[in-house]
Structures are given as structure tokens and as C-alpha cells.
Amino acid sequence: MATQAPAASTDSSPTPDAIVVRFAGDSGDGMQLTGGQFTLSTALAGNDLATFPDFPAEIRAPQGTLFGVSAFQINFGSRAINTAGDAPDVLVAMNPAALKVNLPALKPGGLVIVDTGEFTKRNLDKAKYDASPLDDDTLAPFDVLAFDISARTLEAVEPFGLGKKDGLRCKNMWTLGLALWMFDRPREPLHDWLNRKFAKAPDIAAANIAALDAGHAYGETAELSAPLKQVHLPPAPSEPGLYRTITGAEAVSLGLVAGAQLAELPMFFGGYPITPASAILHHLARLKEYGVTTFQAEDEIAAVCAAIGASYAGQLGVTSSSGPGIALKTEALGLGIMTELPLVVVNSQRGGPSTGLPTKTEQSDLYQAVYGRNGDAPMPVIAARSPGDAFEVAIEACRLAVKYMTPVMLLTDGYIANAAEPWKVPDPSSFEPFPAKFLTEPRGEVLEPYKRNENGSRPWIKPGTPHMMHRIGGIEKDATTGNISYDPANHQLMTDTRRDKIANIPVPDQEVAFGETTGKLAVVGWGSTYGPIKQAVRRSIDKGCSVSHIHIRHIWPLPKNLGELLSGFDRVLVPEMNTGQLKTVLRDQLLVDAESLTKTSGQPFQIAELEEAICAYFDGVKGNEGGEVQANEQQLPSPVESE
């Protein structure tokens, strides 16, 4: 996050090495589009970045209401960026509701840009303002740039004959043009993008380009007076290579395709729309030329069963959902475990239970992933730590599924799925292939479909292979012949065999992500807590604290050396966006006296929250360690109930 002066200021502070900007407006104002295109321009400028889209669960909330506010936050700079930032330096508020919801997050002295054209009596009433905040001291702690963006947009697009309603739809482009000027970004890539997007409606493209250019021109003029100043951030140091911005959903999709290619298998994806997992289906549907078949099923159960059927037929079956959908798939996951077929299951976690918080992030499905099936039904569970990391984790999920003939759960969350970051496109030759092997003839005189190899895996036999007919299904099978068996000793053997196959999977030894291998405190995380934990630990080390960061990718089975590694620390703190699920797993499996730091507000951890929790272990006050982080109104504020 940015730790120095705001981006736009009247003083002579040095140029910061990172800036946090939040675009906020009505859910129909195009804030996600604006943020996405600003992200693209930032990546082209060579800055490191991290983003966090925040939008309402309603498809179209009532216009101008607090519940309808949509926001997009980006943290970018000339140094390494790990999080979307704790608090913005610049807030662009397109209406009163956006200002009210997001103003508590702005840093003191930060810059507020508001569209005065939207501050009508009606909109102020919808936002629960008794008086206009532009006329009282509400904005006194901040630099303010208030002008009629709506009117200036209509003026810019007037030559193109657009009506007022259609003209105002270009308002986000006017705002984007101003932001491009503020941070010294070129407009040409946006011109090209608009021409491509509206190729069949050139007048619309021209109007949006005119609005973009008008916003940029206003910045050049407004620079003559405070508080608007142009800031240029040089590129961040980076390794040579080909880079692109990527979201977690895109990275998972590309990783799944790469994994199928490395396994030399066609891929079948069975899915059902659910937030925030739907984007994976959308991305994969555009990759058919790589042997990908996508199927939008009538429900979650049909989606996973179709994927299992594809694996039975010799393809790599994949399915995806979020917590509620994974719950519906659970019986079929047990079928995948019983039949011992490769299956990749992607869980993009969100706030729960039930429908919960569809567009907010959480890590509360770890128990579901590790334990949440009837019977003893183990499966490998791995977790991505960032959007870019999701690519490699998806490949690893495919490898485990194919090599060990098992379903695998890949955990991401709403933050990872929607957030974007620069990603160095890897060299394909750096990944070792793991071609699938099918049994085409009996190994002896009689086919033994459950005779296992050195990995504990049974053979994969395509249906229709001559002389290879065998039984498969959810009823317990004989350990060798595959015939239906109700024998108690056989069931005990098969239960132990399935357990041991997963438990004995060799996963890489756990390494320390940041810090020393021994010390007073280990902060253990998983998933999307990686960025804020790393930065909090770094700051704490700079203060002289003996603390290290350990981040776990392989949740089940755990790395064999993890217990020994944690024993080198006096205390263990586990920050999670749940009520302490990984902490319980660590205590269960390793007998580690881990302590929880939990947060279940639908908000990611802030660096400052974690830094404060770490400092509690070094302040000499007993009993104040760990605990629960409350909802932070300065991070992703909760809208006041509207009429």
C-alpha cells in the first residue's frame, strides 16, 4: 500500500512509490470497466499493481442508493505490490451514495474527485444526506476537486447526436481520461480498445473517445490550480520477459488448459453459473481450440456428474463452483473418490453459509474441502495465494488428479478470482509433462481393475477397450477384481487403501515465505492472505520483531516437514478469513498450539490489522494475542440501510 503523501497534494512532498486509487459510483456507472481499463494502462506503463473490484450482489440495485454502490480499487507503484492497499489516496465518487459509502476509507489529506452534477436533492436523499457534503465541513480533512462531470461529458459527446441518457453513459470514459492524465498514462491504447469494442457502432466509439480525450484535456487545464497535480511513477523493477495482467479466474482457466495439455488429455468442463466462479466457465468457453469442451449444466449435480462421466470416458473432468454449489456436488465427489477417477474441483469461496455474501470474499470452505463428505473420503486440497499463482496451482491440481487417480479440490476465493495483477507468462518448456496412461490389456491372465501401482493408484481403463470390461460405481468393490463386495475385511482394506493413497502423496517441503526458519512467532497463512501477511511481517521485522511468514499451498496432505518447521517457533498465529479452520487442522494433524486471528466480514485483511496483531506478541501484555478482527468501516464500508 502507499505509505507516503497522497497522489495529488498542494505540498511539495516527494513522489510516492505507490498510490491507491478507488473509483466508486452507481452499479450502472461502469466503475468496473473504468477500473479494468485503468489497470491495463497501468500495466502497460510498467508499474506493479494489485486490484480489488467490489460490487453489489444485486444484478441492478436501485439507482443512486447506498446498496447500489460499485467500487474498484487499484494499488500501483514503482516497487513490488502485494495487496490492493489498505486505504485509498484518491477517491473518485460519481454520486452522493458513492461518496458516503467510501469516504471513511480515504486517507486524511487524500484527494476527493466528485461529480457535482449528481448532487441533486433526490440523490442526496437517497444517500441519506441531510445536507450536501459539498457545502459543509464533511470534506474538510481532504483535498477536493468538485465539478460537473456529467455536464462536461454531455458537452464532449454533443457532436455525435447522443441523447442525454446515452451521453451520460460516456461519463466513466471522461473520468478515465482524467485519471490517465493524473498518472501520465497514454490514451492511444484506450482509443484502440474502444474502436475494437464498438466496431459495429463507430459513432458510439467516437463519442466515448471524445469523452476520454475531454477528461484528459480537463486535467491539463486544471493543473494550473490546486489541488490537481500530475504524478508520474516510474516502472517497477521486473525480470525480463513477456507480461500481461491476469485475474485469478483467467489464471485458473489457463492453468487447467495447460494441465490437460501436459497430461495429453482433452478436457471436459461441467459447470453451473454461480458467483464468483462463473468467470471460469466463460474463459474456458473461448479456448475450444485447445481440446476443451465446456458444458453449462442444468444444475450443480449434473455439472459434476457430467465431469465424472468425462473422466470415466478418458478425458480430464473438471468442475467449478462456490461453497453452496460445492455442497450440492458433495455426493458426486464421494462417487469420484469411490470410483477413483481423476477430477479437478475448483472452489471459488465466498461469504457463507447458504447464499451468504455472493460478491464478498471468505475462506470458510476449508473444512468443507478437507472433511465435507460422507464416509472416509479423502482428497488432496491445494490453495492458490494470488491471481498469478492460480496458474501453477491449477496445473498441480491436474497433475495430482491424473497421477493419483483422485478428485482434487483447488481453493481460491472471491478476492483472487476477481483481482488482477501483472503476470510473467511462463516458458511452457519449464513444466514437466505428466502424460496419462491407460491400461489397454490385462497385466496377467485376468483383468484386475483395482490392482495398484507404486503410487497406490488403480489403472485408468477407457470404456469399450477390448477385453477390459469391469464394474465401476459407488458401491464398494473388491480390492482386486473390482466386483461388488460387502465383505467387512475388504471394506476395511479399501477404506485404508484410499486413505493411504492420499496421505502418502509426496508434496514439496514447506519453506518460509519471509523471515528466518526459527524465531519467536510464525505467522501461518493460506490462500489470498499471502499479500497482507507478507507485508505485515516485513514491516514487523523492520521494527525488530522476531517473526516469520509461512504460507501453505498443500492443505491436504500437509507437507511432511511442517510440524518440525513450526516447532522452531515459540508461538504460531494463523490469520484466516473464517473462524479458525486451518488452525484446527494444524492442531489436529501436528499437535501445534496455534492461535487464530479471524475475520469474517467479507473483507480481506488489511496490512495494518495484521501488523497490529503481530505487535501484540511483542508488547509484553499477556492475553491480548490472536482474536477476531472486526468489520472495518475504513476498508470496504457497509452501506447504511436505504429506503
Given for the second form:
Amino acid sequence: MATQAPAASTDSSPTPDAIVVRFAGDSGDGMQLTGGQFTLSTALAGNDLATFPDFPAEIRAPQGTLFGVSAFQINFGSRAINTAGDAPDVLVAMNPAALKVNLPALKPGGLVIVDTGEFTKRNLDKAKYDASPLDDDTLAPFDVLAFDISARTLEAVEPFGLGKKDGLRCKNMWTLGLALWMFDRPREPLHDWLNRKFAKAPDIAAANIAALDAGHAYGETAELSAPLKQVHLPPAPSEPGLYRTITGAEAVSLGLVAGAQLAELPMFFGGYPITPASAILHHLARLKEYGVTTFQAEDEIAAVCAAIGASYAGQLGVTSSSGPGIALKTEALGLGIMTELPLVVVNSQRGGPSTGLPTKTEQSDLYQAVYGRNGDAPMPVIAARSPGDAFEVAIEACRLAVKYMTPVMLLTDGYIANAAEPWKVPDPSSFEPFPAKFLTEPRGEVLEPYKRNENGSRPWIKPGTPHMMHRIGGIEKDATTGNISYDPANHQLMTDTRRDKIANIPVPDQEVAFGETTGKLAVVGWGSTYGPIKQAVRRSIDKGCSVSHIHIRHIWPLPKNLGELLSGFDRVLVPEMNTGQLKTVLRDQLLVDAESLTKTSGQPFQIAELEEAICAYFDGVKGNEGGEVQANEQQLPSPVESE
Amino acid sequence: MNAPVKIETTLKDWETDQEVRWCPGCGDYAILKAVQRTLPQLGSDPANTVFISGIGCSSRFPYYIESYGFHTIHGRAPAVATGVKLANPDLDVWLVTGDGDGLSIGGNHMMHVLRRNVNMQIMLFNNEIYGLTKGQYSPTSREGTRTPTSPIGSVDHPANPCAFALGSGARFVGRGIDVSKNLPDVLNAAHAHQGAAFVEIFQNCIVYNKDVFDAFAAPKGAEGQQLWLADGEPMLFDKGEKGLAFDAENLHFTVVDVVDGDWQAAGVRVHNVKNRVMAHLLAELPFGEFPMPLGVLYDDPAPTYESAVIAEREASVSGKEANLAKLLSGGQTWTVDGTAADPV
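Moving on from the form predicted on its own, please list the structure of the form predicted in complex with the partner chain.
To see the whole picture, the full complex is given below, headed by that same chain.
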């Protein structure tokens, strides 16, 4: 039974507790849609899951090319899932290019499903195959299910009178139907979804449903012919409650809405389209009834400046972008810091300098967030570790901005923004409100717009308030009156004050995410590396290694106890999807001998490579080879975990 | 948006306790006084008035007006002001910028605030030079301007602020001169206009570009070169002895002599502030051959950006409730009950 993980394809092998499936095809093949719908059916089946959409920057790259391949990977199981999985157990390859690009990732013994209808000479040439991999020993290490999906799809949609071109567009639904059968999922939610999606074109809906049903029926009838077998994964244990799937972009948007409500403020969101941050602007544009104004500005600079203007006028200003856009906003962030106005800045990080890898993930904007402004211009920096976590982190960003009258940088990344996971729907009333306060009466004879409260924050005075007229701006200002001041002692005082205000923000004590509070090795991460680090540490502990996982949310300022916590470990390893940026900050701030494990391939860390690195610290303990990773994982107990 | 309440103030009420730090003799002083004279005429409420500026000599302006003020960063004042107006459309916003701030580093934002038609008054102080950075040529400097960065003369072709504004879709374009007694009238008209009202003010930088506008703006003797436009009035200048006629066949103006005040006989055209084509021609009228057109070149209101944003919000919000709990549990959900801790 080849759909099983691990590789063993004998009927006697036990049902696995997690399976990784990757759908891969041409960027026009609808793989992201297929993956998204398969994710929903997986969530409804009660499996825990994590996904990894991986698509090219080109919207419609030339058909059949290697660089036009779009893939969607999902890891789902009857136990807690933290990552999108290392190596797929099942690869669905819709054309030769998809096979060529994705085959190296497939677990030995894994199942590969290919559409022979696409394995034409022309497509093989485009994929740079000299001979068809179906005819030589390329696929020997795998179980192979090769048949003409294209033809079967056309057969299924034939009654609906679609032409060949439109008919073939139903291939992804045919494939989805087969996948639904393979994992014992009901088809009804998909029927409903297709009927809704194509409400205005009932023929198209019917054709897609027919394709879906045909794929499903194929599974049923072909079951006897190995290697296709049906697998049923029971629901994963999870805390009782109401669940939904959520992507990081959705979670950030909802967290911002919740944060603005907790601050009792209307929200102004200034944005400019950029991958992968645009999704946040898309979500919020539909939420006007929540007091959200979205403004698609002429550029990144105008987006942040309009948000600053809105904050000045008494709303919660928010702006969002990715690294290149944040670079453009940087001067304005200095203005926000200088004028001490609340502002939430979301950076959905992507790969590389300049345009880099727009659709790939990286964590390489940490220096930019912490150190990247002119003048001494500190601002709090916090990071989300998973799609669901982004909700809480967005609320925290709003709270810090309003309470400390400061811009706040919220770091997510392309992986978190696009990936989906099940999310226990929180009760909004469980969050402590932090209502914004406006100063409406002078506190003495002289209006002192820069006189601070116990948090070091200056008052928020909205224009329109009678008798409170004053001027603010980017020029250094007198420590109390706010008037222009070039006085040397005053600038020293104001620089120190701005530094201390941020440095003294109380940050929750750092806890250990997994493992003991002391030991030989601390693996310190931030952001979206949470899942793979946690799994790698868990496996290493099971092998007897004295290792703990520490995951930092508050990067600036760092938790006060972090230095002491790290001093309880002999070594500190910092895995990051950059060239060692948090490592530098930890060394800088804590004088700790942090060591780097870096990766900048645009792909998330695999559990196995982290485990390998951890094991290198322990004599006589070996890391896993790629193919055995899943096997080892399955021997572990499945603790109930809450994300 | 609420109708503004008119407040009685005097010029003194609009002065701050801050020492004004422009160079002695700078044209900015005259503009500051003209604005402080205009605000009481408008019945403006200092508490409801916001002056927003970018960077440059002109952008120090907000510190000297006793209202709310925001001195932002180079070129970005239109964007900040747009955020302010969207957050609180009731605020009366004045934007203060210069030729460098508003047309060079901030040219993009200027274009967009104008084409969106955000309701505010935009005063662009044009001195054809970078003053605060010590005298480099600006996007409005004439060709051949000698400066530290163009020691043998600039070769850049200058931008025409009013033509830029019209090209960007501005619905109000006016022109004034720092020392002109008519400047408050132009500002009054700009304020009366609902929408983005663009006013170019020729301002004398006495240190780096002294008297560059003397040919039409010198206190004495150059008045003959000023064409003050008024809606419904003939385009007369030089004490009414000259006027502009329009050559409809060749689509350009010509200067004609007016004898005994009979401007009709001379074919002088009547100014219509709603004629966009004429406004373009007036904005581009080459000085020298023609007088300098001043006053209100164009004034034809259109719905403001913030009113459209509000209308769209009201339409899309109507009938919807803001239920956060419901929003969070949106999409397809499933319930894990208390007994599901073990795999079934």
C-alpha cells in the first residue's frame, strides 16, 4: 500500500499517523486551488495539518516549463502537525516539468501519480527529459500510478459540451476527486463549493463536479490494482472547541481588527500591492463595517505616511509590506518614532535583496527591523511563529503601539502569510482591552505635548481638540513643549528618552517552548522556523539529547530573562532563514556565544536538516537520513499540543 | 461631514510664540501675513485647522501658525494630509510645500493628492531654487540657472507647477505673488473650493535666487505684466489698455490693444474659471511675449475623495453588523468536542 508512510508498501504495515502529499503542475493548472480545497477537506476530517504553497513569481509562466511549476504541499495527520513535512509520501505530477522539479523531494518508496496525457514529446523536451521517465528507470525507486488523467477528464466532462481546452481545465478537479477517495473524504463540501463558485455558470459547475466524481470513482474501481489504496487517518487529538483553517495573512488581518477594537479605535490601513503582503490589504478591504478604512496608496511611502497622518488624527494607523516596501517606508518610520505616534508596520518577509525571490520565504529583514533606520530610532519588533500565532501577535503589536505611542514592527514571512493551519477560534472577550486615551484638557498652564506618563509615553492629542493646538514634526523638539530645539543637552536627553522608552517596555519572560529549562544545547528560533525546530528538538530529546527549544516573539526589546535563561545551556544554536541575523542580535545584546545554522534557499527548514545539526552537538548520536525521518517520527508518542 | 462653524479671530490669534526663522526679507514673511490675514476672513477655527508641510524653507510654516501643525518629511506632506483627511474629514487642512518638496521629491504624491481630489488647500511656494540646502537648482529653475550644482548653468527644462496640477487632474488652480495684496483673495477662493485647491505662489528667495520674478512681481513698475483673472471678466492687463484675445483657428492667445476701454471691440476674451482647456493655455502662456496670468485660473469642483470613501463605506456597511466573534469564526468550521482527546 503505497500511499502509506513510511515507504513500506506492504498491506500489513500499520496505518501511518501523518502523510505528506504534494500536488504539482503547471502554474495554470490550478494546483493552489486544488491544494486549498484538499486542505479544507482535511480540516473538516479533523486531521491536524500544515501546508506549504510554493509557486513561481510569474502569473502564467510559459506552459510546461520547469520554472513555471507550481506546487502545494500538505502534511496532515492524526497527531499534532507542526510543519508542512519534509519529504512527500505522495506526489501528484500533472506534467513532465512538475515531475522533474518535484521528484527529488519524494520519499523513496513513495507514490507518484502522473498524467501520461501530458507526457508528449513536446512537454518532455520543455522539461529537458531526453527520454520519457515513464519508460526508463527514473521512477524505479517509487511506486508509480501512471495513466491518462487528461483523457479521463475529457471523457467525464464530454456531456457538458466543453471544448478540449476548457474540458482540460477540469483536470485539477479530477485529481482532487482521486485524492478525496485516497484519503476517504466526503465529496459533498466540494460539490457545494463548486456550485457556489460557478453559480453563474451551472454548466461549468456541473462539468467540474463530474470530473471530481470521475476521479473519485476511478479510485474506487482501480483499488484492486496496486499501488492505489485507500487510507483513513483518524482525527488528530486537539483541544475541544471550534476550529477553522487560517493563513497567516488572514490571521494578521483579523488580529489587527481585534487589536483596533481592543484599543477602541477605528483602523486606517495604508498599503501598496506587493507579494506576499497584498493579501492583508485584500482581506481588510472587505471589513469596512469593523471601522476599517483601507487606502491603496500611490506607493509604499504614501501608504505609511497616510497611516501616520491617520494616527495623528486619532485613528490606529497600520501599514504593511514586504522588505523592499519596508525599505521605502523607512524614513517615515523615523518620523513616526520622532513624533511618537502609534503605528503598526507588518513586514511579510520574502527572499533576497532588491526584488529577490518575491514568492519565496526568508527571514532576512531582521537587521532592517531592528537596526535599519537613520539616527538612533528604536522601535519594538515582534515576530509571529505560525499562521495562527499571527493573530495574537497582531493584537500585541496594536497594544504596544497605542500604549507606548510608537511604531511597532510585526514580522511574518511568505511562508506564514500563505500557509494554512487549523486554528482554534478564540473568544474575543478573552483579550484584555487597552483603550486608547486622548488628552483633551491641558495638564497645566502650558500645553506640554511631550510631557510623558509613567510608561514614558507622550500624550495623544487629536487635531480638532479645542485649546490644545500645537505643532509636531521631524525636527528635534524640546523635551516638554515639543517646540523646535537644537539645544545639545536636549537632543542628548531626547535620544536617551526615546531609547529608554522602547528598552523599558515590559516584555513577558521568555519561556522554553519544548524541553528542559537548562541543558547542553538551546536551539533558539524566531518566526516561522517554530514548527521544524520544535519537531527536530522533540526527536533529539527522544534520542536522549539534552536540548531545548526556545522561540522568541519579542525581538526588540528582548525578554529581560533571556540572557539568564541561555546561560543555563552550554551551547546556543540559532537556526534562521538568513545569514545569521538573530544570532548577531543575541551576541550584541547578551554577549552570548550564539552559533548560526542558516538557510537561504527560499524554502523552509526541513526537520531532518535541523535534527542533523542538533545531533552534531552530541557525540555518538546520528541525525536522520532523509528517508527515515518520517519513520522515526512515527515511533514518538503524540502529545496533545496547542498551537 | 459637518458644516464648519465660523469663529471670530484676529490676525494676532494666528501667531505663535515661536521666533520666525526665515532670512530677513524672505518672501515667506509676506505669505505668512497673507495667510494670517485670510484665516480670520474665512472664520476658521484654530482648533479645527491643520497646517501640514514637508521639508524646506516653506515647510517651516506650520510652526508659525497658531493651529494644529505637522512638519513631516521631504515631499510626503500630501500623503500625510490624505491620511489626516480620511481619518477626520472635518479638519480644515492646509498643505504648505515648495517647488523642490512638492514637484521634485514629492511630485508623485502631489500628482495623486490632486487626481484623488482630497479636500484641502495646497500652497506651493515657488522660488525656483532649493533654499534650505543652500541654493541648488530646483525643478522649476529656468534653464541656465547657475548654482553650486550647475556652475555653468542648469540644462534641465523646468516644470510648470500650474500645468502640472492641471495635468494631474486638479479642479482648482490659482496663482499669486508673495507680496501681492491680492493673495488673500486667491486663498479665499481656494478655501471656498471643495476639493484639492492648488495655489502656486511666486516667492522671492532673497539669498539664493533674488528677484527672479522681478519682471512681473517687482513692487513697482511691473504691474503692467500681471494679468489678474476674474471669472466672467475680460482678460485685461496693463491698466486695461491691453487684453488677451483668442485665435480660435490657431488655438492660441494673442495680445491686443484696448482703445478707450472698448475691450469687446478689441476681441478680448472673458475668463471662464470652468473652462479647462483655457486654463491649460493660460497656465502655459509664455511670459515675456505675454503677461503672467494670476488669480484663479481654474475652478470647477468635483466630488471629493473623502466624500466618495465615506459614501462607499456607508453603502457597503449598511445592513452588516460588526460582530468580531462571528468574523473570527468565518468560513468553514468544525467542532472538536471534549471527548475527542483520543483518536477515534
